[in-house]
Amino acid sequence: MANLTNLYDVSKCTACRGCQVACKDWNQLPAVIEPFRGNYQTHEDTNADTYTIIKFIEHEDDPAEDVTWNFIKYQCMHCLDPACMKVCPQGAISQTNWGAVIKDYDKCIGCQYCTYACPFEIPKYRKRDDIVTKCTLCYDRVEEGLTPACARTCPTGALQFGDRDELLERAQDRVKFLRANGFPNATIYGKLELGGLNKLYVLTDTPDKFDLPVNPKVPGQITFWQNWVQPYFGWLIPLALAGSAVSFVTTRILAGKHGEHAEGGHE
C-alpha cells in the first residue's frame, strides 16, 4: 500500500489553531493551560496531552525592517525509518502499512527510550498513566476511510492528506511558484531528512527559520543501543548474573586463602 501523509503548506496557514483543537477533540485530550510567555503560542512544546501545536516564531533579520512571523504546525513526523520503534524494548511502537507510526499503550512501560531516540523530541511522558504519548496520524480515522482530524478541519487548505508521492509533486510545484513570487528560499522539508518523513512541509524559508533541525540526526547513543546492546539484551542479563556469581565465589575462595596464610604466619 502506498504511503499516506499530510502535506502542510506554511504559506497558506493563518495560525487559526483549528488543527490543534481538532486533534484535542478527536483524541479526547484534556486542556493544558500554560502561563503566558510573551508570544501568541499557546504551548511551549507538544506534551503528553497535546499532540499538535502551532508554533509562532519571530524573526528580525534586519533591525530596520519589521519583525517577521512564521507559523508552523508541529507534531510527530512519522519517520519512514522510525528510531523510536527500533529502541522500544516492549515492541509497543509499530508502523502501519501506509506509514503511520503508532503506539500500543497496553505494552508501553513508560521507559521513555522513544523520547530520547526522537530527533524532534516529540514523544512525551504522561506520568499519571506511566506511558509515553504522541500523534498517531489519526490512523483510526484513516483505517475507516476518513482523513486525519487536523486535515479535515483546516479552513485554508494549508493541510492536505493523501498519497505521499502525489503530495510531493504538489509540493514541488508549490515551491516553484513561491520561489518565483517573493520567496527565493522556499523548500520542501521531509522529502529526504532522516531518509524521509511521512509528514511533509512546504516552507517559505530555510528550516531553521521555522524551528526545524536543518539536518536532523538520531542521537549517537541510540545507534549504539540498536546495534550492540538491544540485539544481545536477552543474554546480557544472564551473562551479567553469571559473572556476578563467579565473582562472588572467587572472592570467597581468595578470602579463605588469605585467612589460611594469615593463620600460618602466626604459628
The other form holds:
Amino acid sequence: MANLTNLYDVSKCTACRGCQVACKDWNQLPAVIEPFRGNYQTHEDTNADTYTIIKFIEHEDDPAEDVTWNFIKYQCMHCLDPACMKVCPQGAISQTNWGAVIKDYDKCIGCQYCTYACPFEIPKYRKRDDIVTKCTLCYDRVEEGLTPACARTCPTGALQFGDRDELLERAQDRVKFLRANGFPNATIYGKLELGGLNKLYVLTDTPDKFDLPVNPKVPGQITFWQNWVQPYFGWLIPLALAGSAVSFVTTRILAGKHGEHAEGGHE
Amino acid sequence: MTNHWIDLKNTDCALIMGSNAAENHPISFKWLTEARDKRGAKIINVDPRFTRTSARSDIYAPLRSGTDIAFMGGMFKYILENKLYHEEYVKYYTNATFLVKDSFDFEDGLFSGYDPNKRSYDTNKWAFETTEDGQYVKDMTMEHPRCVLQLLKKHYERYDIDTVCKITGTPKNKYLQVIKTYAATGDPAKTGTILYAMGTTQHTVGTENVRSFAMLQLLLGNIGRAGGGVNALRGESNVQGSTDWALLFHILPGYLATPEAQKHPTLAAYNQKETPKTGYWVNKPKFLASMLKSYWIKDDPEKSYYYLPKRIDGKNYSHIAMFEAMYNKEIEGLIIWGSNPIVGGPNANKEQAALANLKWMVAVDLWQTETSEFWSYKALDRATDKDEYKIKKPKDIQTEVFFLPACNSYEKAGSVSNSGRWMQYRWQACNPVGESRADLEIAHELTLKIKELYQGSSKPQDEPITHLYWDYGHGAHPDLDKIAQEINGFEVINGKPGAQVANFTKLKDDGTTACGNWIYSGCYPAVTGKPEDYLARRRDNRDVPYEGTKPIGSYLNWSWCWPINRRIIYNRCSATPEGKPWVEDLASIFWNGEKWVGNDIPDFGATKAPSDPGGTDAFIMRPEGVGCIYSKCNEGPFPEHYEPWESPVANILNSQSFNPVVVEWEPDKRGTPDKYPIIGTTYRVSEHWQSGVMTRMQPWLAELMPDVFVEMSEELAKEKGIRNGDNVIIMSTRGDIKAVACVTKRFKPHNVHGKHVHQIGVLWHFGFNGYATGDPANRLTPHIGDGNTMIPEYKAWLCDVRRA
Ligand code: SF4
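Having gone through the form predicted on its own, I am curious about the other one (the form predicted together with the partner chain); can you provide its structure?
Following is the full complex, with the preceding chain placed first.
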C-alpha cells in the first residue's frame, strides 16, 4: 500500500491552532495549562498529553526589514525507517502498511528507550499510565476512511492528507512557486531526511529557521544498540524489567546528547 | 460585507486594515490564500503591530493607532494626482461629478456650519447644487472647482507623503509600497477588497474611518464587483443578524430609524420626515407599515404606530450613555443578555460601579459571567489599591441579581446571519444541559407571561401588550417556521395571516401586508410543507455558473442572503455603464439586450436598460443613485484627521484637539501624555472569543492562551526594565490592571513627528471566572465614543506601564 501522509505548508498556516485542539479532542487528552511565558506557544515542547504543538519563532535578520514570525506544527514525523520501533524491547511500536508509526499501549512498559532513540525527541513519558505517548497519525481515523483530526480541522488548507507521492509532487510545485515569489530559500522537509519522513513540510526558509534539525540523525549509540546489542543480548531485557542497575546504566548511556529526560519508569 | 467570504478568492489585492483577519476570522485566509495561489493576489496588512495576519501578508506597514484617516488621505492624494482612479466608474457611479453649493467651506479642521456649543454642524451648508426643478448639477468633465472630485483633491492637498508618515509613523518606503500596490486595482481589469473590523471602528472617528474606505473603493472602482467591496468582518457569528434586527438603539429592524417623540408624533409625520423623494427608500412607508402589522396584526398601522416606543428627541441611548445613566441612578433595572460589560465594556470599573446602582438585574448567559457575579469578592479584587469608582464590598451592593441559564448554539436550532449577510439555518445537535434554554424560548415565555399579566385589561395604555400578535404555536417551544414566515411577510386578511408574500417588493403601506423585517423578506416565500421552504435551510453546494460565464463563488442555492439572495450588493457596478462585465472571467451581472442576467441577483431594475433614464444609477438605495465620495457624516463631507481623545501628540493638520462632534462624558478622566505617555490598545486572539465567557471556561482553549498579556516593543521593555514574561502593571486614569509582558520584535515604537512614541496592546478577553483568568483590559479604556455611532474608543488611549 502506498504511504499516506500529511503535507504541512508553513506558508499557509496562520497558527490558529485549530489542529492542536482537534488533536486533543480526538485523542481525548487533558489540557496541560502552563502559565504564559512571553511567547504565544503553549508549551516549550510536546508533552505526554499534547501530541502536537505550533511553535512560534521570531527572527529579525535585518532590522531595516520586517521581522519574520515563523509558525511550525511539530509532532511525530513518522519516519519511514523509525528508530524508536527498533529500540523498543517490547515490540510495542509498529508501522502500518501506509506509514503510520503507532504504539500499542498494552505492550509499552514505559522504559523510555524510544524517547532516547528519536531524532526529534518526540515520544514523551506519561507517568500516570507508565507509558510513552506520541502522535498516531490518527491511524484509528484513517483506517476508517477519515483524515487525521488536525488536517480535517485546518481552515486554511495548510495541512493536507493523502498519498505521499502525490503530496510530494504538490510540495515540489509549491516550493517552486514560493522560490519565485519572495522566498528564495523555500524547501521541502521530510523527503530525504532520515531516508524519508511520513510527514512532509513545505518551508519558506531553511529548516533551522523553524527549529527543525537540519540534518537529523539517529544517535550513534542507538544504531549500535539496534544492530548489535538488541539482537544478541535480548537477555538484557528481563534484567531491565527488574529495575536493576543495568537498566539505570543503559539509560544513562543512551541519554547521550539528549540531556535530561522524564523521571520514573518501571520502578 | 458588501461582498461575502467566498468572494475573497476573486480579489487581486486585499487591504487588511483595522482587522487581524488571520487570527480573528481564520476562514478569511482560506479564500485569501486561494486568491494568492490562483490569481497572484497581493495581501497588504496595515496594523500597529506585526500579527499573525502580517506574517501571512505580502506587505506589512505599521501605523500608529488612531491615524487611519491620515493614512487614507495620503492615498487619495496620490491616487488623484497620479490619475490612478477608475475614471469611467467614478464618473458614472459616484457623486464625483456633482457640484456643491458655495456655502461649503473648510478651515483649520472645521467645515462650514459648525456650532461649537452644540458640537455639531448645520449640514445644509454642505448641500449639492440643484436646478430649479430639483435636479443635481453635474460637471461630467469633473473639472469644475466646486465639483466633488476637485473638492476632494483640494481637501487632501495637505496629506502629502511626508506629512502623513510623520503622523502615522509609517516608514515612507512601506507607505509608498502600500499605495502603489493597492492603487493598481484602479485598473478596470482588477479589483481590490478592503477587510476591516474593530481596529477601524473603535475610534472617536470610527465612522469616518469606514467612510474613507468606501471612498477609496469608489475611486478605484471596487464596489459592487467580485473581488472588491468594503468588507466588515463581524466579530461574532451573528453580529450581522443582530444589527439587521435592531441591536442598536437608533434603528428598528431593517434599518428604519427609531421614531422620536417630538419629531415623529404620528405615522404620517414619520413617513413624511423619513422618506426620501427618490431612490429605493421611497418604499419606506411600506416597510414600516408591514412591520407594525406583524406586531399588531389587528390594528391599523396609523394606530399601532402609537404603540411603538419613542425616543426622547436627540437623546442618546447607546452603550456608554446607558451605563452613564445607570451610574447616575437614572435606570433601575437591567436585563443583560449574552453580554459581559464588566469585561467587554469601556471603563469597566465604572460600568461595574453602575451595576451596583441598579435595583435589579437579570443576566442571561451560558455560564456565570463576570457581570452576573459583579457583586462577588473576586469581582471586587484589584491589581492595585487605586480605586477610582469607590467599589464597595459585596454586602454594600443591594442589586438583586437573577440568572437565567441559556443554552449554546449546538443545543438549539435557528439561523445566524454571517458577515456576508447569509442567513444560514443550523440544526440542533444535542439537547441543552440542565435547565438551560434557548434564548428564543426565554423571550417567548417572558412575553407569554407578560401577556398573561395584562390579560383582560381594557386600558388603552395596555394595548401594546394586549393587542400584541404572538402566534408561534403552543407550549414552551415556539415554532421556528412560523416565526420565519412572519419575518418573510404575508398578506393580512381581516386581521389574519393570508398567503406568503414573494419578497419585499410586494409589501404595502395600507395595512394589507405584514412583514417582520423587510430586508429578510423573501426568505420564506411560500409554504408547501417542505423544510427548504425556509430558504435558509438550503444546502446545495454547487456553484453553477450562468450560461457562457465562469462561476464566481455565488452558490446561489446555498442558504439565502439578504436582500433577495443577492450575494454582492450594488452589483450594477460590476458592469460598465453600457452593461458589459468589466472583467469577463468575473462576470457578476450584465445586460443581455433584454434584461440583467448573470451569476448573481441584479441589484437593479431587472429590465431597466443601461440606456434608459437612470440606467446607470447603480446605487439604488441612494436618492442620487450614485455612491458617495462626498457625504454627510456628522463630522463633515470628507473625513479629516483628528487625533484620538487621548493622544500623545498634537494634530499637525489642524488645531482641533479631537473630533469636534463627539460628546465628552468624563472630561476629568482624559489622560495626558506627561503622566501617561504610552498609547494603549486592546485586541483579541484566535484562541479566545469576545469577553472570553465561552472560551475561558474550556480547558483546551484556556490552555492555548492561559493569561492576559500585554505586547510591547523591546525598546519600551528596556526603558522600563521589563523582561519577557514579567508581571507588569498597566495604568490609565480609569484604573490599573496586571498582565504578563510579551516583549516582542513584532511591536516597534512609532516614529511620530521625529520622536519615538510607544504603543502597547492588551488582550481584552479576560476576567476572574474560568480556567484562564486575568484582569479585564477594559478597566483601562475610556468612556468616549465615535461622533456618529458612539462606539467606544477602545483602540487608542493613553497609559503607562511598570514592573509589578
Ligand atoms: S489548523 Fe492549520 S492553519 Fe491552524 S495552526 Fe493548524 S496547520 Fe496552521
